[in-house]
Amino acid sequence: MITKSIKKDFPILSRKVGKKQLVYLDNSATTQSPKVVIDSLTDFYTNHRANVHRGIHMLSEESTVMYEQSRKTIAHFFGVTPSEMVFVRNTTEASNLVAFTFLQTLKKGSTVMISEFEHHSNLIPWQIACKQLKLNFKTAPVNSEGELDLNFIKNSDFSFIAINHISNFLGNINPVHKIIEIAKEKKAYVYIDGAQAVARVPLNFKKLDCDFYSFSGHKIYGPFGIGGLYVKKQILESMPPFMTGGGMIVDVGIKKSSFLKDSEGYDAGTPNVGGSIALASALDYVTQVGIKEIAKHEHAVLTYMYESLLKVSGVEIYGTKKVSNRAGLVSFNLKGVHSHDLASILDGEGIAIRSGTHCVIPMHKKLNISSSARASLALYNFKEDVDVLIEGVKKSKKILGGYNV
């Protein structure tokens, strides 16, 4: 059972915003890092900083060992081999990597499918790549609650589908197992954007049987600028390079070069060594707490937050009404109040939420709203944080909306 004492693991949670205690509810954008993760970064830059795979001096050898061990730790966390775990800066880079390498292997005229409620980073790369590679681009519709039309997917022809595991705007958990099953029947490939799922649900990429799965380290208590892309080994070996240069080569000639075929084939240039080590530390921390315990705890707080917001008159919540099929976040609007104004008032109360379109403009257009507020949870949030949020929303309503509470 996760208790409030866990907040002590996260130094930033002790700070104040003005005279108010920080209540951090912007975890879908970025989770905070525990001290052990921060210490791992400090230790690397203080005691071991050197380039990897480049030297035989002690610091370089230490750095190399730590870097390669981090890849093993991260791969093990997700049930895959290190040769299948590609380091990227974030989920956005992962989408671009697959769009501009793997899609080259598809025949012209093949169809790429996404859904209507994808984050821009799981939309724009496919738009551009399809145009450049002369591939067809198809969108799977969703209803007003963000539920996918599985019949449309089942009855459509496509060679590749890119879908989020959990919507960063609506919080809906997509039926990725069913989507993968449908895709396999069509001999199509599946890319999962796991940015919102990675810290919220237990994951084993092998058992999931997707072809690609991406995530960002800063979404799972790790540092900025590091993430992972799982690629099935047989697919990785057939993909062309993404970025080229030192570190990912087998041999180099003046007119021709050859490249590594496993995950190291995507390590062009000096990698984010410190970031990878800190990401591994973050996953060790999650393992210690227990991902199943985190999921259980977060869902209990989510249910309380969803039900509490529903009780505030004038609040409209987006996404599925089935809380059992929702994870980690609630996006909403307060009638007559712009989401930025609401977020500003809440900031004055020490409450950090997100406001805007959350990089999901098409779905906001579909719902005919210009923006929304989003409160999102992590393992260090409790019902008391939700109570502060609710009081802040009511205060915002008095100040900005002129309604009785």
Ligand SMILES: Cc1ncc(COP(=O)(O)O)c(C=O)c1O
Contents of the next structure:
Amino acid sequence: MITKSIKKDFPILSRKVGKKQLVYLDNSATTQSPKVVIDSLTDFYTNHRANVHRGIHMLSEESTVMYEQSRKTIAHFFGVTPSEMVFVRNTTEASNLVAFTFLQTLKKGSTVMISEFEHHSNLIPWQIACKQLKLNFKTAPVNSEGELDLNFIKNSDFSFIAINHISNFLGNINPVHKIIEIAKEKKAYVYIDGAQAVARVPLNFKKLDCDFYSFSGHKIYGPFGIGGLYVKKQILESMPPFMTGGGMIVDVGIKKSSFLKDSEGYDAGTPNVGGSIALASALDYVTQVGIKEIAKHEHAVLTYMYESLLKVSGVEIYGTKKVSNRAGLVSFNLKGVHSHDLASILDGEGIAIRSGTHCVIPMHKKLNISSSARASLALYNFKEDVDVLIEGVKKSKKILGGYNV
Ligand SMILES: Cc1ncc(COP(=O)(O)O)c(C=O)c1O
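Now show me the form predicted in complex with this ligand, since the one above was the form predicted on its own.
Every component of the complex follows; first up is the chain already shown.
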């Protein structure tokens, strides 16, 4: 069981915002790091910093071993081999990497499908790549609660589908197992954007049997600037390179070069060595706490947050009404109040939430709203944090007077 003492692992949570205690509920934007992760970053820069795969001196050897060990830890955490775990800066880089490499291998005129409620980073790269490569671009519709039309997907022709595992706007957990099953029947490839899922759902990419799965380290208690992209071995072997240069070659000639055909083939230039080491230590931390425990704990707090917000008159919640199909976050509006005004009043109470369109403008347009407020959870949030949020929302209602209190 996760107890409140876990908050002590995260130095930033003891911060004050003005005179108020920080209540951090913006975890879908980024999670906070425990001290062990910060320490591992400091240790690397203090004691081991050197470039990798390039020197034979002791520091370079140490740094290389630590870097490759971190790839092993990260790959094993998700049930795959290190040669299938490509390092990227973040989820956005992962979708761009696949869009501008793998999509080249599809036949002209093939169809790429996404859903109507993707984060812009799981939309724009496919939009642009499809245009450049003369591929068709199709979107699978969702209803007003963000539930995917699986029949549409089943009855459509496509060669590649990119879909979020958990929506960063609506919090819906998508039926990725079903989507993978449908895609396999069509011999289509599946890319899953796991930015919101990795810290909330126990995952084994091999068992899931998707072709690509992407995530950002900063959304699973790791540092900024490092993330992962799982690519199935057989695909990686025939995928064209993305960034090119040092560190990803087999041989180089003036007119022609050959490249590594595994995860290191996507390591052009000096990698984020400290970042990958700190990400591995974040995953070790998650393993120690237990991802199943985290999922259970977060879902209990989420249910409480959803139900508490529902009870506040004037609050409109977006996403599925089936709370068992939701994870980690609730987006909502207070009638007559702009989400930025609400977030600003809450900030005065020490509460950090997100407001705006959360990089999901098309779905906001579909719901006919200009913006929304989003409260999102992590393993260190408890019902007490939700109580502070609810008091803050009620206070905002009084101050802003948008709704008849
Ligand atoms: C579902 C989803 N996909 C992609 C991203 C992009 O992540 P990053 O900014 O780390 O690249 C986010 C970030 O919020 C997200 O929630």
